[in-house]
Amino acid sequence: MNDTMRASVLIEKGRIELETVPVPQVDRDQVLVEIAAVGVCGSDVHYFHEGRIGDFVVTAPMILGHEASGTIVAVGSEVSPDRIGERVAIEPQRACRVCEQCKHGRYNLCPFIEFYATPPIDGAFAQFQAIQADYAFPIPHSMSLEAAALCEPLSVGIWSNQKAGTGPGSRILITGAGPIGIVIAQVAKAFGATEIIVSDLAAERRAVALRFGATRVIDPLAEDVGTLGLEVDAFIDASGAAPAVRSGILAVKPAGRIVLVGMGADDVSLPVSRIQGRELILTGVFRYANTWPLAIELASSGRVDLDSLVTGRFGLSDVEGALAAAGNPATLKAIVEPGK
């Protein structure tokens, strides 16, 4: 192998550059990996525009991209080589394993946790990347390589529905019909919810939405979502948007659930009472934890459609196209293949 390989880098705020820069070094319990599949996230349109998320701000040239697939090329002193040329999924994040959240099964919450293509930590958007060995997940030969790098997202709909307790004839709201929006919707279908209700301003991604798995849509200019009486067991934003937020909330049973995924205002008003009198369950999540097992299950028997959701490819030389392609209404996924 050479020592360098192509990267798109983030330069600063709104410049994207493709550059030579080193393959990274593998540590002796880590795989690296050939990226062939990068799905383009929210996040990484944020960094590109903003130049942060938060308190994770972007202050050095840092790789973008955390939704990735690819082959196994070389392996660490303590990796098996047989596990050279495994079609793998990659759960793109390192947790140190010894912190109270770590042992306590959460290490999504560990403090010390390195996630791809968050600052300072590079990304995917590139021709290798390494990973501990035990964050590579093979999968089966009949799952495309896209399907495997969409299992990022297919994990937050897996957390997400978890937070919101899914089940068999379950009633759910979604807010937000985006790519994550309609993951978290086949999740739903998948654990058994017999009522899906979703909710968006733009009448294609409503359209999206019946077409993977939601039993109703509603335009929330045209409808009230709060005052419909639709008592549901969870209510799952997926939107970040304030007005969805607050109108979800209302729209859920006594002792219900509502999960916050979008990503929106620091600050947004609640409606106290509200869930104080019906003892509603109000959850946030941050990523996802013992999911990638899961997510390849649903993925590979089909009871969750990731290729389908796949509208867009481009090479390493147009990440900026298909950060671009992410915030059209018409895109679900746009992917990035470094071997282009």
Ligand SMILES: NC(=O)c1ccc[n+]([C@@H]2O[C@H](COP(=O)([O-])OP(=O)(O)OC[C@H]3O[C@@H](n4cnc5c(N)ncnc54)[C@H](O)[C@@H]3O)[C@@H](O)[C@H]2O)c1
Given for the second form:
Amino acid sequence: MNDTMRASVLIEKGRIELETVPVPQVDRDQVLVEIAAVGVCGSDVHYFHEGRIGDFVVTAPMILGHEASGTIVAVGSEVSPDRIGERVAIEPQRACRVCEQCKHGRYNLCPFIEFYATPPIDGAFAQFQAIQADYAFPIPHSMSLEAAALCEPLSVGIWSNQKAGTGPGSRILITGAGPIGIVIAQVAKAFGATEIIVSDLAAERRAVALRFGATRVIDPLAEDVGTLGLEVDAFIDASGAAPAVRSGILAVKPAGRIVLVGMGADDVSLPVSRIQGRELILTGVFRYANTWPLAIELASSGRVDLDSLVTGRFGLSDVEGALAAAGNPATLKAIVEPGK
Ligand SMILES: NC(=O)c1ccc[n+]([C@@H]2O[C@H](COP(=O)([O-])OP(=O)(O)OC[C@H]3O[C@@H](n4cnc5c(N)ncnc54)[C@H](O)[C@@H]3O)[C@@H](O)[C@H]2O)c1
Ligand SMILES: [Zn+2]
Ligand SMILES: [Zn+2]
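For comparison with the form predicted alone, kindly provide the form predicted together with the named molecule.
So here's everything in the complex, that chain up top.
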């Protein structure tokens, strides 16, 4: 095997170049994956345009992309060579495994977490990437490698619904119908929710929500979810918009749950007396933990449709095109295919 590969490298904010770089080193407990498909995420677009997300700043060239799948082509010394050839979905994080949070199974909250495409860790817009063997999940033959890549955003949808306590008969309000809101709606349906109310400013996104499980859609400019008497069991914000968060809270019934997934509205004033008087439970979501087995099960059994989320495909030499597409509301998921 060559020891160099092609990778799309973010040199600095606004500048991406196709370069020849060393193939990642494979640690004892890792596998090397030949990357087949990588979903483009809003965070990739953000790093490209702004060079930072909050405290994470791009100070040296790095490779973006964290929604990835591919085929195992090499293994570390502690991993069975039988795994070579497996088609896998990658969970793109590496926790320390020994801190308090890791020991409780909440490894997404590990203070030492390394995550693909979060500076300084390289992501997967490249021919190869390494991952711990137990974070490379084999997928059934019936499942496409694109769907395998999209197990990453699906995992956000699963974790959000687990936090919301979604179950048979649940009534759920979701604000924001971007790719994340759409997977949240799909998982809510798969978990048995019977009412899935989705709001979005964009008519085209409301239309998409209806195709993916929403039972009702709301235009927040025409109707205020906070005054419609929705009385939902749980409200999940996937917009990151302050007005959506504030009005969504007013739609939750007593003892219901509020799950904040959307990022961007860092400081929002909250209806505290409402949260107190109704004993609402409010939590954030930071990615996910232990979701890949269920993600693969939901996708491969057809309970969730990931393939239909794909709206465009791009080669490694056109990551900029993929990032531009991902910033367009008509796009749901742009996919980068490093092998093509
Ligand atoms: N917490 C996490 O771990 C995690 C993981 C992934 C993504 N996210 C966040 O989730 C959010 C959604 O991601 P995405 O990729 O779907 O983003 P997106 O930008 O494609 O979608 C956001 C949607 O919200 C809509 N919106 C804006 N204001 C609204 C309002 N007032 N009411 C209803 N809808 C409104 C927009 O029209 C847009 O369609 C982002 O903020 C992203 O950063 C969080
Ligand atoms: Zn993402
Ligand atoms: Zn840890």
